[in-house]
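So this first bit is one chain, no partners, the form predicted alone, shown in structure tokens.
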Amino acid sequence: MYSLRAYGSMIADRIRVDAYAEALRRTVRQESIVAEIGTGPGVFAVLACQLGAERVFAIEPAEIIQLAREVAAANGCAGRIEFFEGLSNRVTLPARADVILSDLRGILPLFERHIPAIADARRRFLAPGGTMIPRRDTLWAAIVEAPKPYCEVVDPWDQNPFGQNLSPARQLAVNNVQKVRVSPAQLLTGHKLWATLDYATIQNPDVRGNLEWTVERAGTGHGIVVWFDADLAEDVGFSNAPGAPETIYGSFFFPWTQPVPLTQGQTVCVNLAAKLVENEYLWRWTTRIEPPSGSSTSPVDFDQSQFAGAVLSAAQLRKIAADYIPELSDEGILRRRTFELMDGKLSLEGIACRLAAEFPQRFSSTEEALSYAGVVSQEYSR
């Protein structure tokens, strides 16, 4: 969940905010019903009211929704905004919306369960002929010369002060992605279209595509950079492309295992894939760099993925094997018993008394058990 400071940074990003505001101005009418997925502090929900929306449904799973209620009241909009505290796929709206607004991106639109949430909202919330904001996101990629962010990845392991061999850690580090800001001058190739996410039709959250570039200038390739162009409404949008006005998003950097000297005319091929696993994306990027024309050297191949960059112990890997037979730990038994006691009959204080009595090795007092039960209640109770 975002901090209040993070929400403040989003609101201060005028490129983003002004684009969304203009998209709302072009779509909201006096009789409109607007639904916002992920309302945060409620700024766009209030703006929809100020633009004349008849009703606004503001959906937000995090506690920031209480601030959104206060913001709505402070701006005289409390009577027209209905707040729904929860994930959008667990919410039922009282009417279909003429406009569905969302900004569920991270650095890229492939972020957590953004696409499943949009597909579900389009199916259950959108009125016939309604409008989605954004309409689509287009994702682009290029080969980049980025020594500074690359060194931030590898230098702690390549140049440690004790002269130790930390290559196992380096191998993990180059299989992870990071946010960067690069200039157009750092691109060694033109940009290629990787994917278009059309929110009027999209269903599958997974994206895979092959990319091929011809190197346009000599330099050292450090990996791939990916960015998006957001299409919010007709002639309204913004981008986190290299050289575009700076936004909160930055671009996504996929480092190579090693820097590679590149000459003009060389061919670089990449298969880039993003797969949604539970609530997070798992990225894989496979690269082949053909030798310069006339050279007798072999192609350079890299096969990288976030799975290869994960720090996993053998014991933890064993627990996700298909043939593993799981048995609840002591903590699991405690959690199960807490769920059993949350049957709609006992207060939290009553549950805490029972837990303290049944698990004296875990709780030294009823107050400690009450704190534990309260955390479980916040996450799982209705």
Ligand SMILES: C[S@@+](CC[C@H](N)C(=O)[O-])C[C@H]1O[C@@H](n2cnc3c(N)ncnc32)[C@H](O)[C@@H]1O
Given for the second form:
Amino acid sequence: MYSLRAYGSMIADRIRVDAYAEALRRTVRQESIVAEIGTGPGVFAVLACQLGAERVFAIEPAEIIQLAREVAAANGCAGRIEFFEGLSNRVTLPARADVILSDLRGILPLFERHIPAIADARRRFLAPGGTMIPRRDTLWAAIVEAPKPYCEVVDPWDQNPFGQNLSPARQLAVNNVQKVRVSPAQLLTGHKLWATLDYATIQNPDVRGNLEWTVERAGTGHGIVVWFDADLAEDVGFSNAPGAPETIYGSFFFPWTQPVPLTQGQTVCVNLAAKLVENEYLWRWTTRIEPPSGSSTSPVDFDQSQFAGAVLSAAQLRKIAADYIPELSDEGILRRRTFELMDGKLSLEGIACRLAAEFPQRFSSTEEALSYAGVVSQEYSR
Ligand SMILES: C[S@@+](CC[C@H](N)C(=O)[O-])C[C@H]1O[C@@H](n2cnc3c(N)ncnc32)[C@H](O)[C@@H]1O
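Target state, the form predicted in complex with the named molecule; input state, the form predicted alone:
Shown next: the complete complex, the earlier chain at its head.
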């Protein structure tokens, strides 16, 4: 869920917004039907109207849709924009769209359920011969010398003022990814293509690929940096490459377990994999750094993943094993009872009174039960 401020930063990113606006300008015709997946405050839906679209479908599950309605009305577009409150995969549109516009990316396009949502929208919403905006995202990777972000990851665990050994925490820390901005001068290799996400055909949200670089400049390698270039329409797009003007996106930094001194000509191989698990991507990066030619030292190998970076207790891990037989906890029993009471007959106040009476250990007052029931209602009621 984004804050209003976060939506403001998205709209203030002129590189992104201007590119999307240009893509719309080139695509929308007088008779066009446009669908926006994730309209946020509705700026692109209104723009599609201003460009003459006959009908615009604006889909958004978050509360911001109320603001989008007001923005549409304030711009005289209320009659031509139809709002659909919910996730696109749960929405049925009254007609197919000639243009589907979206920006469901995070720092990278591999973010939450972006790819399944696009594949579903293309299949159910797009008219034959229709246009997807964006058309394609291309992901690039390079080896980077990045002492500052690397130190931010490891220093809290390496530089302990009490002389404590915090290596278990360090081991978790280097198995996590973070947003960075690096300059071209920090790259020790050229950039290699990791993946192309073609929104006209994409189905599988998981991406895996091998990368191989030859070190071009001697330095200390701290890990891998990944960014993307966006292709929105013919000759319209933007880049997030190191050195390109700053956007809201950026790059992901995959730190290595240890910094590695690299000399020119050395080979670095990485298998980089992103797997969508429920709503989140789980990243794995496996690195082999070959010794410099003529050296008798062994290659350096790192096998890292966000799975190894998660603070998961043995008990939590047991709960996701396929042979585990789950049983409801006290909190689960409360949630089930709340669902039962949400039968379309009782008011929230009525539900809260029953919950307070039936779960006196959990709720010290009906008001407390009412807040609880309200949260459940917001998420699960029609
Ligand atoms: C990054 S914001 C973009 C907002 C606006 N389209 C823009 O470009 O400024 C993404 C929006 O998509 C919404 N969203 C995410 N997944 C969605 C889905 N499957 N269907 C509809 N909206 C979705 C989010 O709630 C969020 O408001």
